[in-house]
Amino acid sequence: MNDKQRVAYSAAQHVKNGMIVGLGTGSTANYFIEELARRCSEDSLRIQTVASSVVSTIKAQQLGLPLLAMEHVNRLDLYVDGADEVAPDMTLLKGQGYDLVREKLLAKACDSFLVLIDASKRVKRIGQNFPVPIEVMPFAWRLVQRSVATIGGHGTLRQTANQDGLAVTSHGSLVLDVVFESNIDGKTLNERLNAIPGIVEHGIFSGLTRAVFCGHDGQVDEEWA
């Protein structure tokens, strides 16, 4: 069992009968989904799930997990997902994928948001290792780019993996990947980005995390807010 599997297994033990569980996206989230399916099959766990992406929807369907459409729920008991960066105050950076809106909706709607990482994801400040992804309305990207520049950010439109076009999110937004020159803290940056018109969503998750499960050297450290 590797560290990603260990943190996913640990998080899955917090799922109880009757819960509505949000499913994250990515390699670690896949291990969590697999362990949930095993518990449903072998331990008679009875739950319902809501997926954060098409990818996690397909994974859950393949494993026979009962799925609810996001528009049919107004709250969740638990949401489990990974993160690209985690600051000491549990502010997160997410969004190297393309489903920021769905992910933040689930993180906000749940009673407990559990974040699964390895030690490489811990940083001193948000934006230390990755640019901050900002989903923008296609017609507004230049205006948002200019507004972001006024708070110290240099943003470029994300390209597709093949560099043959612009990346587009699942609901039609473009993505500005923004590097901030100053060491502005994540909470302050979150507030400033929230105030810019034309931004659909951004990758800073502030004040949403209940616990961080960090896998390293065959162990899992649990840090609870």
Given for the second form:
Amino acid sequence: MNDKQRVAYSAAQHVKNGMIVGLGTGSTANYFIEELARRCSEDSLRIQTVASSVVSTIKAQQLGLPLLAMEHVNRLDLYVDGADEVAPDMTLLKGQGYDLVREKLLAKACDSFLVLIDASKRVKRIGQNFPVPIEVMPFAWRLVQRSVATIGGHGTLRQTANQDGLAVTSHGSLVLDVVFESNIDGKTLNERLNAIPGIVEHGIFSGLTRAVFCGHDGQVDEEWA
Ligand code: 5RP
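Got the form predicted alone; could you also share the form predicted in complex with ribulose-5-phosphate?
Below is the entire complex, every chain and molecule, led by the chain shown above.
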């Protein structure tokens, strides 16, 4: 078992009968979905799930997990997902994938958001290792790029993997990957980005985390807010 599998296994033990559980996106979230499916078939766990992306929908379907469409729920008990960075105050950076909007909706709608990482994801400040992904309405990208520059960010449009076009999210947004030169903290940056028109969503998750499960050297550290 690697560290990602270990944290996924630990988080899955928090799932109880009758819960509505949000399924995250990414390699760590996939391990969680697998363990959840195992518990449903071997431990007779009875739950319903809501997926945060097309990829996690397909994964859940393949494993036979009962899925609810997001438009059919107004709350969840638990949401479990990975992250790209976790700051000491549990602010997160997410969204190197294409489903940031759904991910943040689920993180906001749940009673408990459990974040699964390995030690490489811990950072002193958000934006230390990755640019901040910002989903923008396609016609607004230049205006948003300029607004972001006024708060110290240098944004470039994300390209497709083979660099022959622009990356487009599940909702038809473009993505500005923004590097912030200053040491502005994640919480402040979250507030400033929330105030810019034309931004559909951005990758800073502030004040949403209930617990961080961090795998390192064969162990899992649980940190609860
Ligand atoms: C996708 C995400 C992922 O949770 C994040 O990129 C972590 O992925 P992984 O578990 O594969 O390291 O935010 O938008």
